[in-house]
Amino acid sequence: MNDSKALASRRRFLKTAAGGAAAAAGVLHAPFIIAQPAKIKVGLMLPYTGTYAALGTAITNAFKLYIAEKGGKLAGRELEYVVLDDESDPAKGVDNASRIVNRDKVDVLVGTVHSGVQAGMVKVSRESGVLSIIPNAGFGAATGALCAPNIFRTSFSNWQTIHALGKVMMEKGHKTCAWITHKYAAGQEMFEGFKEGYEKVGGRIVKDLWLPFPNVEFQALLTEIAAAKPSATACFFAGGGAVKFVKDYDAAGLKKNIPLYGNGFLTDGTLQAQGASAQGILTTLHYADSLNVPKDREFRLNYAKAYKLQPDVYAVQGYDAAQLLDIGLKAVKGDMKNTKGMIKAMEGVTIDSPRGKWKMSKAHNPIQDSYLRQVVGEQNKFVGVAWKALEDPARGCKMG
């Protein structure tokens, strides 16, 4: 190689080497980028149409309110929502839950309202092992015979909401009563819970009446109540069905002579639509307006600011579902794959709730006070504690 070629070759080498060194230096001096953890996928399987649409919306609003109060993150991780309208249709429960768990691959399943739909969701939760939080449906077996380590509830069992009502009615002097509800899973469980409590203190159910869900043609059954002449009527209705029943009961002239009682779903989230027909009705539930609870005052203020609405029991349960998830995630520093660690933290928890502090039972159902409330204006005003720290019997639950 002659001198001129050797010189050119050396220049090319030096240029290439310098370029490589510069590139290397650029990499070394670039800002160090940390990969952000994937968003936690939250499946919201709730009713957004039909008679329970308002309930699904309230749960969703309050769940998202809690997340917003935490800066949009739980344990440093952002959330992504997969939303599915379950239509309160039990026939679609398994398929819908399978789709959201197996196709959409949610990290946690939150739902639902209708106990019949919840039965399908529980089946999928047990089979898949996905962490599941029930923000409303009181389907007894979910924390009873079908209980599982990955299934939690932040609301109630059906038995729990109405068991104290019989004692209240007897204290008011009602030794006989009629019962009326929809013929479906929740209605049957409410009836059993009420009957057990009422008969234990000496009450007698002289007539029990049923109609298919979501039928709201009550007239023939109201005629039967009038003919039976009970001292009072006890019932379970919620959402749109509760609005129609309370108004029809009053219009039939029954309210004056045969007082109407129920668990709180009869008058929660429905008072504006029920109007004068609801005034004075007594109910039992784990939440009430005018509770002297600091957490409740803060919650109601924040909810009203965010949604221009007053929250109800469904909103409280949705809010606590988000609280429970937060507690689980904090315990594992946001590692959603550490299911065992999350479950352990969620099992031993005491939730600082707008309803008052409550503890998680061994069956993963709230141990909570049952309040006596009375409709005054557009409020279910707190009257007193009907039953302190009421715990569902969780019959058949074998947590293994």
The other form holds:
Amino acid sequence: MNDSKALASRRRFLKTAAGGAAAAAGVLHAPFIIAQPAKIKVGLMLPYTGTYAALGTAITNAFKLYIAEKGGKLAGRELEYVVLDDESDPAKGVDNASRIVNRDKVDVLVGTVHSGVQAGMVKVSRESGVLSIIPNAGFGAATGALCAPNIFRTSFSNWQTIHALGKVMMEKGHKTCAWITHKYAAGQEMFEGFKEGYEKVGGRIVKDLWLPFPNVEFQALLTEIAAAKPSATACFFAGGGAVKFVKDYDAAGLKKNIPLYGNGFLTDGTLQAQGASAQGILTTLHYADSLNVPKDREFRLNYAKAYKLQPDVYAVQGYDAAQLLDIGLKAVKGDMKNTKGMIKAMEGVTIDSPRGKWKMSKAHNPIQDSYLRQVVGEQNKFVGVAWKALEDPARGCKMG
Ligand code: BEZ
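Form predicted in complex with benzoic acid (BEZ) structure, per the form predicted on its own context:
Let's see the whole complex now, leading with the same chain.
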């Protein structure tokens, strides 16, 4: 053995011997460990690719903004995220939700945007009992026939976003219209909600047109709208689909003679890309860019500072999802296992939202004003309240 090896070996021996002697004497001191409460595991299951990617990102940004405003903790507990891109693919909805809930064991499931994917998430939420907050998807059954104590929504039901539009269009003198949307769960529910409201005030849908999600080849359908000669067109499109539709509608020369209406997803978070094609479009939604609500002014400033972007309705809903979680957690002093206590605190709550204050319904869906907005420049300007305190009928909801 050379000198340095001998030295190292001796040091190891002394260390072991000293440790052994100390342990034998019962004087081995463990280093001080201050117990930290475990982090709360938040599952963010949202689209980060595809037509609705920008929507998922806005929700995530605003959720995290609220947490940052609270110093990174809710009720004294830090958060960690399990993030999953659901790709707005309903075929993977159940598997993805099951993975994040049963394998990753999140404490709370936040998601999603697409109603078809939400259907799968609701199934997993109901089976597992995991606390779930929906920050966008308007899937009616989530707070209707499939409502459950552990499922809350901070956004809207599809019906709710379009119910007031028929009344608005009739007031503008449009007694007939064409309808167009993507053919999937949300498109179907928006159509039914619009039809109910429009026919109630005497309107008639002369043509309804559908294309598979997320197809954006609109040309043939635009030709059909022109041929049907309706007084106006009503539609539901969001994200990338909304950008392309508004531009194509204008480029086809339809906008001037057959004005385009929709729920506000048509022009929210999309105006920069839609440019001149969107100017003047009237929509209904539970948010607008110029609400003059103190909470909104503060939110818009902080969001713009953090992300160098203007927020949109999706960001507002994500922010409110974090606010709701905070209210639940505070009530149980951070004890996430006390789901019953959290649910009790979250039920019937009033949220001070950038969209204006709203109240949680018995079915766990916001009761909120529906605003009429008009596109001016890059803003959805507030025009007026189209429907005060609009509540989803929550058909079939029996809260157990
Ligand atoms: C939905 O699928 O429920 C939906 C997607 C985007 C905007 C609004 C609703």
